[in-house]
Each structure stands twice: as structure tokens, then as C-alpha cells.
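Given next, in C-alpha cells, is a single chain: the form predicted alone.
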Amino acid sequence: MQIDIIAPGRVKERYLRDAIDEYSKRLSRYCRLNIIEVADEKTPEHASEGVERQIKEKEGERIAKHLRDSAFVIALAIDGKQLSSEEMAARISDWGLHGVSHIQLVIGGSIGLDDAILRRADFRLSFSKMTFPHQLMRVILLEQIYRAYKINAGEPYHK
């Protein structure tokens, strides 16, 4: 299976890059992983709703250029469905059994995802009602994808 993670901005912190690299390496046993970074927009402090909407639209346009019609698109959104690790593993397995060979997971920028991307998504996934830094979310997402593949392979994960 091909899995793309699409997100605005570059990960600057070394410890996050190291974690991303480690999970990418671990996942290479199970799938083809591609991390796509698009340019992010700087959000001024106390930005108006209109300015925030424009920022999300610009980032959304950049993200949309990478979305494939044939892919199953999952948007990470606070209002999405919360799944346990086992439920996530079952979904990935089910999607594969139903002909999905390309999953694209989209992480929003610091103020979230554009409505056009949310409408395009085939599924909305939430990790929590809490807000996480979008760069840290890449690590959390990769870890959960790795965990799902380990569960589906019947391999131990928890020590």
C-alpha cells in the first residue's frame, strides 16, 4: 500500500525529525511511505477570521495539488471520528481489502485545514479533542500507522 502524509511546513526540531525518520524506516517493511511538505503561511498574531480563512485557502490549494483522485483521503480534523489503535488497524485492513491501494493523510497547518480539503476527504480522523502542534502530529500519526501495521501482522507491539 502507498501511504502519503501531506502537511504544511517543514519540521525544524531535530528530535521530531529523528522520530519521523525512525518511524519511516520501521514502516518501510509494511508500506511505501511518502511525506509531502507544502509551504506554510505565517499567521499573524490576533489574525482576523478573514485573514485566517485566506491562510487556510492558500495552504489548502498547495495541499490539493498533491491529492490524487484515485487515493483515499483522510483529513485529520478535531471534529473527525476518534478510533482506538485496534479500530485504526481494522480500518486500514478493510480499506485494503476493498481495493484501496493509496491512502493520503492530510495534516492541517497551525490554524487547521481549509474547508475544501475537508469536503474532499473520504474520512475525517481525530486523535483527540485536544489540539496538538502540527509538527508533533506527524510523529503521532506515523507511530499510529506503524502500530496499526504491527497489529494487522499479528506482531507484538506493547512490551
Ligand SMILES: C[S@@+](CC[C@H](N)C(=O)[O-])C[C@H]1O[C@@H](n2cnc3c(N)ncnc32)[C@H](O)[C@@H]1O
Contents of the next structure:
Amino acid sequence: MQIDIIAPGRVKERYLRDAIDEYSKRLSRYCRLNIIEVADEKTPEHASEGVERQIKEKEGERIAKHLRDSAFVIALAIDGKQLSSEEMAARISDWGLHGVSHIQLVIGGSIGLDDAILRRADFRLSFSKMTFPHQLMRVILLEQIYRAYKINAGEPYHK
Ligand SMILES: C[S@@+](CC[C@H](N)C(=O)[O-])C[C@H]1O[C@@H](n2cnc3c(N)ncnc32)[C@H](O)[C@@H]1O
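Since the one above is the form predicted alone, can you give the form predicted in complex with the named molecule too?
Up next: the whole complex, starting with the chain shown before.
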């Protein structure tokens, strides 16, 4: 399975980059992982609704360039569907059985994902009703994909 994670902005914090590298290394045993960072837009502190919409559109256009018609696209969205780790593992296995060989997971920038990306998504995944910083979200997502592969492989991992 090819797994892409697409997100705006470069992760600058060393401790997050270390965690991303660690989970990427662990995941390389189970899938082909590709992390695609698109350029992010600078967000002014008190941006108007119009400016925020423009920022999301620009970042959305950059994300869209990487989306493949044949891929199963998952948008990370707070109001998406919440799954347990076991349910996520079962979905990944199921999508694979139904011919999906390429999953693209998209994380929004600091003000979220453009509507066009949300509409394109085949599935919207929520990690809870809480808002996580987009850069930390990459680590959480990688850990949960790794957990899903461990569950599907029947291999022990902390419960
Ligand atoms: C800082 S959040 C954006 C917050 C923005 N107000 C929104 O509602 O999308 C940045 C990105 O991280 C992801 N994210 C943050 N918290 C999440 C959660 N609980 N579940 C799923 N994705 C989340 C989403 O992709 C979101 O676009």
C-alpha cells in the first residue's frame, strides 16, 4: 500500500521532526510512505474571514496538485468520523481488500482545510472534537497508522 500524508508547511520543531522520522522508519516495514509538504501561507493574527478563505484556497490548490484520481483520499477534519484504532485498522485492511492501493491523508494548515479538498475526500477522519496543532497532527496520524498496521499484523503493541 502506498500511503501519502499531505500537509501545508514544513515542520520546524526538532522534537516533532524526530518523532515523524521515527514513525516513518517504523512504518517503512509495512507500507510505502511519502510525506508531502506543500508551501503554507502566512496567517495574520487577526485575519478577516475573506483573508482566511483565500489562505485556505491557496493551500488547497497546492494540496490538490498532489491528489491522484485513483487514490482514496482521507481528509483529517474535526467534524469527521471518529474511529477506534481497531476500527481504523479494519478500514485500512478493508480498503486494501476492495482494491485500494493508494491512500492519501490530508491535514489542513493552521486555519484548516479548504472546502474543495473536503468535498474531494472519500472519507473525513476525526481524532476527537478537540483541535490539535497541524504539525503535531502529523505525529499523531503517523502513530495511528503504525498502530493500525501492527494490529493488522497481529503484532504486539501497547494497548
Ligand atoms: C489547527 S487545525 C485547524 C483548525 C480549524 N479551525 C479547523 O476547524 O479545521 C489544523 C488541521 O489539523 C487537523 N486536525 C486538528 N485537530 C483535529 C482533530 N481533532 N481531528 C482531525 N483532524 C484534526 C485538521 O486537518 C485541521 O485542518
